[in-house]
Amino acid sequence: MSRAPGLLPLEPALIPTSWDFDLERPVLANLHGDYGYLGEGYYRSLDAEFAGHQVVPSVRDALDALVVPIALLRAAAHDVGVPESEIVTDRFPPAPLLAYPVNPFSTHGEHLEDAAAIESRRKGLTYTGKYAVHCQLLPPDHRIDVVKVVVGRCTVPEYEAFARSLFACFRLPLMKVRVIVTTPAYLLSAIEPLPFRQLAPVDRALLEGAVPWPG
């Protein structure tokens, strides 16, 4: 199956009790994984709260996940680790770091790894200074991942605790997620979507018992 199914009913062990979700009814999970502004996967969720169904995720979910400093923050009022960070629109602060604009038109960060991909990519971040650019500080003994989190679940065993934290902030079913990881911590660095059709067969697979699965 390529395409996203419906809505479907997601498990009640699965919830946590901090959505505060009326359990004698059914929380319905969002597969389209895009969960953009005005796209698709975003109108699913609309439509189901217009229909007044308890679905995952909202509107307001989804647009908070994918704005990059306002995800932060809300990750930082769920206790999830963040980095430190600076919203710029010249002065960037000193490199390794990883740099989003924040404007309409791009979504995608780049990693800046010195004071010269800084200065070559600066008036391109911000637009000659028309918007600003959210800028994550990067330790000196980090590494960047990208792992993919369905339904609070990963398929790679030191995520799982982070995963279901992530679920838990955001409830997002599908999503992928730029992780900084330290040392001591996992830090967010930001939420893409995961749309399912770009699903392998072992991310389907943690499906399984999480929702009722067409055959």
Given for the second form:
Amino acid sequence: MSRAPGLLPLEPALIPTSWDFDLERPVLANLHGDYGYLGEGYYRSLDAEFAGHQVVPSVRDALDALVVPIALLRAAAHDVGVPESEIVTDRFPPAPLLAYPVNPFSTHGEHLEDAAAIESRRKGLTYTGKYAVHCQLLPPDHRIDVVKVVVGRCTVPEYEAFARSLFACFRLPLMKVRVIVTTPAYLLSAIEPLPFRQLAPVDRALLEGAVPWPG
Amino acid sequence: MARLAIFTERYTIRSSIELTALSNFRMAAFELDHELDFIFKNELKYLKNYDAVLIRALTDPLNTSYVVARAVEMLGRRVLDTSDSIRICCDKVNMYGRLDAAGVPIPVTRYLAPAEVTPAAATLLFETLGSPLVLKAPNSSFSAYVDKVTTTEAFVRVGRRFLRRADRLVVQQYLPSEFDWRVITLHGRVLAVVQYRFARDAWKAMQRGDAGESAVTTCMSRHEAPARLLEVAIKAGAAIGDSLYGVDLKEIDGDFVVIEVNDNPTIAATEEDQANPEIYTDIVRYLVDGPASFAGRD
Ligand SMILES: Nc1ncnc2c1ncn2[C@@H]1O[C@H](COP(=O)(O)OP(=O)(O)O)[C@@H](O)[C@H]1O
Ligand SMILES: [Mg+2]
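Any chance you could show the form predicted together with the partner chain after that form predicted on its own?
Zooming out: every chain and molecule, the one shown earlier first.
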């Protein structure tokens, strides 16, 4: 089966202690995986909020995760590592950078390796100065990883603790996380959709014991 | 003395009546011995220098203005508009849902998922809500994605077009009128009462008439406005939050129905401030002192 299931109650043991929910009542996990603004997954959460359910993500959580500069502010407030960053319209900081547009059309990040790459993408990314771009400074020896996080769990052992703290911070049951890996730390770069249908069997197995799950 | 900022954008400054309004805000701040700077989207790292921020730029959860609202909130400072207001008002499904839940009168409204936008559903809706029907994309603004349809064919065609913008379609009973009331409220207080009288043969405030003329803005003091109008508008604002709102209403058979609650209502010099020149001072005082700023004033 690959149709996204609806909202399933989270196993209480998995609910981070920092969440401010009434634990006498269920906390529902919206497992759609793509919580993009005004999309089906977003509306499932909104409908649940109107029905009076405690649901993760709320539509506010969904937007906090989607809008990259806000995601980094929220992460920093939760002691999740973040890169140095700046919002610009014209003067980009020095390369190498990860650049995420802040506009209604795209949140797709771009890797700008050197000054020439910045020069050639400056106008495109800002629509000639009309929109802002969130630039993340990449430390000298870094690597970019993309990790799937399923209700705070992860198939890669070295990411287990990071995955738990991201779930506690952002409350997205399914997320693809872009990470800047440096020697001392994991830095959050962005959170991307992880539609339920893109879960591999090993990822789906992470749901066992977390929500009522046929396996 | 407080340090205030207005977040604004180039297109706001390009409009002379909006630019004058920005200047009026600043003069109101100076009169009260506050500092006020304008701040642009490449200067957001300096937001932390300010005690409170007013947003005077198009708001949308995917625009920089929402980043500003969230960033200022995370700093624990006051911001108008609040991020909650932007988020709720920019999605009509969310906005009408809150109004409905609070018992605020709105037109009969349905929300359809993509699979529900079919000729059969259209026929049923024409039977139950009447004809024409008003279709809206949830994130319409300036009437851009609001249309009137009278046939099932047009319903499905326009509906599918709007669904390219969102996974819900708003369908509404049509309530004709010759003007929209707009009541500007701030945290339960009425700041201005406006009528946008439509151009000839137009049914929407933003629509031009046959001769190219636009809607005419007239204001009245809140003391002259119908009491019931203000009561419904305040209730509508409270259903969304405690920020700055432009509540649009239609007068139907002597009562009032809310068509929309806008965050970030337009305040342009010689327009919305006609009968309420103190609107700038009211907002500046609120930025500094919050609801306490209303104390002892009528
Ligand atoms: N149900 C309705 N019946 C009649 N006119 C409507 C209705 N809904 C909206 N309108 C008119 O259409 C215009 C735009 O509608 P609105 O819901 O405010 O969308 P927008 O957010 O795009 O401005 C307003 O001038 C309003 O008077
Ligand atoms: Mg409107």
